[in-house]
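Read the single chain below, which is given as structure tokens and is the form predicted alone.
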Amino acid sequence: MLRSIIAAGCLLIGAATLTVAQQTAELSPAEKIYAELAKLSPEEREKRLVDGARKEGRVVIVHTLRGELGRSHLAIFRKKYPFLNVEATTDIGSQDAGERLFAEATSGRNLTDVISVSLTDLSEVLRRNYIARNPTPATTAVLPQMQKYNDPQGRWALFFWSEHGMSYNSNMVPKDKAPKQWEDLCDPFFKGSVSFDPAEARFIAGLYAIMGEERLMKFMECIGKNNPIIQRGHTQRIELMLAGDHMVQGDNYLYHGLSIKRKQPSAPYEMVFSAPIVAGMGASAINRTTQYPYAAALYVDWTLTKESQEFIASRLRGPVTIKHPYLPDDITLVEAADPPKEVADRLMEAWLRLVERKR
């Protein structure tokens, strides 16, 4: 199974994020819908969903998996149910999806049915009450290493995950310099050779909860000294590594260079599994205050489904019910949770004064 470590307060989002008012106010009329179809047998209330869902005829999503594969994956559920008008935004980041979402609720506008977001975007939502309740039997099918991610109250359903970790170029790095951990990066060997995107607070979040405050502050300062490369892009950065401008990516998406090896077998492209690798976990959640429930739901339940995991994986990315396309069992992830908010902006300041040298 792959092995998960969860920093202290990973799971925010969970139980603690509702205030008493909010655990005890009335359900939406949604939410009467979702409590009623949770008495029902998974058959049953599957049948439910699709006759709503027929006679609303409409749901409108917005998808975080961006550009063509957001649009390819929707596409499949369209050709499932053509008889749902999918309205969809897919060139949207997740922090935007949830300030979209508490934006329109905030105002009184309802345009917005379901969001697929990272849980760590979800917080500012979920504390104001803007998500329903949709206990679903669909997150039954979620890997048991991975049901730790899902809600208990059914406010989201964990339908993939992405990972940030390091890689290589395999001619310009020798097999007894290759990296193994994260402070392997502070060798001087690499010095002016690794690279990183400009500060992201997601990044950071998953260091700090790999190595804690202390130990991160003490990687910022050598990586800082070792003089790395800080270009943005994630995409870009593997390409000119691949390319031999620089050695190492000391953060990026793993896929985007497996997905170039695999397309170019020659591609001197390796990447580093001894080290804990930075896990994003994505969504979806439904509005409180959906004009469509059937079809909102129906989508979620979709997500989980075979052909929608199937695509996922097929895509090199994060399945939450079948193994993953191409990380070993026994990878160490780790959530990248936010730390409290002073930690936050010590190590947001520390990142660009150390790393960055920006005084």
The other form holds:
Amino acid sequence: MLRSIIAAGCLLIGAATLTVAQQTAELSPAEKIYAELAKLSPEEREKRLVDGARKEGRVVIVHTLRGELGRSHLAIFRKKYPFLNVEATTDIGSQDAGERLFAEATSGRNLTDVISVSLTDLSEVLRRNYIARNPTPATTAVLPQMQKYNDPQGRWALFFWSEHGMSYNSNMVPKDKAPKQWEDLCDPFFKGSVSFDPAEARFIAGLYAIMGEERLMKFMECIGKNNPIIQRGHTQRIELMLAGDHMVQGDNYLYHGLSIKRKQPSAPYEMVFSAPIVAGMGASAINRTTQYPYAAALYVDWTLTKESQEFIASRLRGPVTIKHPYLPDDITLVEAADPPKEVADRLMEAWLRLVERKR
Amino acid sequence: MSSHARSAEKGSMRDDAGPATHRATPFFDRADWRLVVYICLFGLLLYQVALPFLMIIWTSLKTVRPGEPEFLSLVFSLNNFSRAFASEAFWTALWNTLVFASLSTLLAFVLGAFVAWAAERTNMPLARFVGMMMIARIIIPGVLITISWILLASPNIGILNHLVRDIFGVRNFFNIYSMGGMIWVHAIEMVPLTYLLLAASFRSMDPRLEEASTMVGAGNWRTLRRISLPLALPAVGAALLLLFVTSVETFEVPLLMGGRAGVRLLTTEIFQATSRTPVDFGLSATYSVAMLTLCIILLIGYFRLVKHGERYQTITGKDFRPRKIDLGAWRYPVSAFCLFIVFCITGIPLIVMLYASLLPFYQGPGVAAFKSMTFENYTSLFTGDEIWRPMLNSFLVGVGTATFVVIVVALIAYYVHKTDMRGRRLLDYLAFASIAIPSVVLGATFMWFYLLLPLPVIGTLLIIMLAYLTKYLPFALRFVSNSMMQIHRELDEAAQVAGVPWARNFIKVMLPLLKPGLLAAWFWVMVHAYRELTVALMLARSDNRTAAVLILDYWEQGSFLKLSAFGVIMFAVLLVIVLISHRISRNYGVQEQY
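Previous: the form predicted alone; requested now: the form predicted together with the partner chain:
Okay, now the whole complex, with that chain kicking things off.
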């Protein structure tokens, strides 16, 4: 069973709930529909959604499972609901998706109906009440240990997660020297041979959730002294590490190396499961002023169906209603959620000063 | 008789029948049309360039982001400037940027100018092949070139380092993750641009001055130094200016190599400011304003350099054919050196790409690597994905943007260099100023601009083309301005005296004479619009994705191995196109290289 340590995750949900409580703005037309739909049985709800979506005939989605992955995911949705014209953008990241909705909403344009984003990238649009409340019974399918990440008011529906963890080149690192915990990356044995992407708020937030501020500051200091490699591009760094460029990935998606190893068993790739793994929760959220409320809600519900979740697992990403495709049950997961702003700023500044610019 | 002279003569002959002005209605009077087009050009540039700039400057003076109610208030603050200028990071980035841009400009210019001169003005063997490879090289995305050099000269896995270690026993001789490495990779990326900028100018050079120099006993070197290069001064100045500004604005090398090298540039700082949540628009706009200031200073210097434009006019009504300088026995070493440069900038990255494209995961050359080779990266390109629509979109964007940009810059160059109309210099400044806008800021600005302005362009190819028009105007303008400066005013004046309507004179006389510059500009814009990523990505929706966005997809999912396969195919396709166009050109007697 997945054992989750939740620290900062609660902060995000708490803050978001508080914000909503303060915002007693009246419901948007879409939210009124969703409030009505919430009273229906799941079967009746689905029927109403399908009928409504059929009449609407269109939905615009920004899907941040990028590229072919997002398109293949949507292809299953399109196949199931062929009457819908699904206009999708699958080329931008989570932060940009949040930015896009923000930009459109503040300029009064309704061009996007649904975005799928990391929870950490939702905070700004939530704060401004740009997201529709869509309480849906579909979220009951989410695994119990993941339920805490869902929003009781239905402003987002969790449907995937991705992991940041340590991995290493097994040709360069003997088993007894392999890192067991995050602080092991400070070992002089790894000097100049541990790589990170440039400052990523999500990753730092995850480390903060694991270590707390004081320990994290010390960690950044010792990492900086160990002359880390800072290089942009998660997939590129994995490739370079496998080629023997350096020993360890201090921060990377674990699935990419695994997918290479499954195709090519000789690839010298090992993952570290003994240290906590940072989980980035991904959810879909509906524009509060969506022009296609039924189609949007139909899509959000669909992301939690068996076929959608099995597809996500088949691509080695983290599903939320079924077992993870490769992570052991006994790993420690920590959700990367926003720390308070002043803490986040302090940590980001420290990362830049101690880790990136120190070199 | 050359086509140039023939065109001019045709115009004159036509007007022998009588001054056209006397027959024209007042509305169609040639002076009016010239004024109408001039005003339209100003309007276009104000809309395309001044408004985005106003938005950037406005944003730099605001502490709230676009979309906030206070953003449109008349309350301004210098807070972003004090934040930027008070930080050590800004000054470090500025210094690094100046060093990086200066040295890569110098290196690219020396290599590119030499190849352009050798290929266009000497009798070295394989000149046509060298020119063709220079052009074909431009299509390979910069990101692939950067990665290729990382694989070549990375400290632990670089192929060159392996060779040096095996031969000389020296470990990690090269380190591509350094300021030197960054300069090298970026400089060779810019050599084809230098070639394109200078080749058209060298080709349009009147040989009589060089012949006179030779006749009075000056050798080839002295003639090159005292005659050829000074004659090409506007092109040289423009090339240096463009190379420098391109280096200031470049993104791929700083992004992929700068982080690891510990070298942060202004563009890296801007990227970081726009990569945060929420995006720090104020700080990124402030960095853009700093870059704009730098570019304006450079532009003023450039205009001072070429203020006596008439000195560089070598194309007159008289026919000429550029003379090829006989290098004698030196033609073989010169050719070998040019081929070496071509090999460095095209051959080596292509070989690395070809090698990487055949691997399931990247490994240094060896038995295991060769045993594991597969075509999977190639086959996966065409399986179950939407490849054709983005390719078609890119084609349309590339051709459409290039054509429109070339028409606009031809008009701008005409007004700036061949008329005395008031404010014409401002046209040049306006058209050039957008070079200071980093792509990431340009994309965001256009997105915000058209969100606020309710024109139905979001999600269409038109919004990308409009952004590209702003982005590529400065480059195309320098290509065409160089050619325009070489055309003597006497041709335009002769047409006016003969009563040739202005539009006819422009189309029948000026445009044919500008053909080398126009074609070079068209080709350059087309290729760059085809492969541009940052702006296309920020403006991409479901129906207007371009090939570059597709490339990013491959980068995101399949890493650089799949991308390498794509690069190899792109290069092969373009090479075939260039070869066919050469064959067709030869069959129809067209000599222009582009």
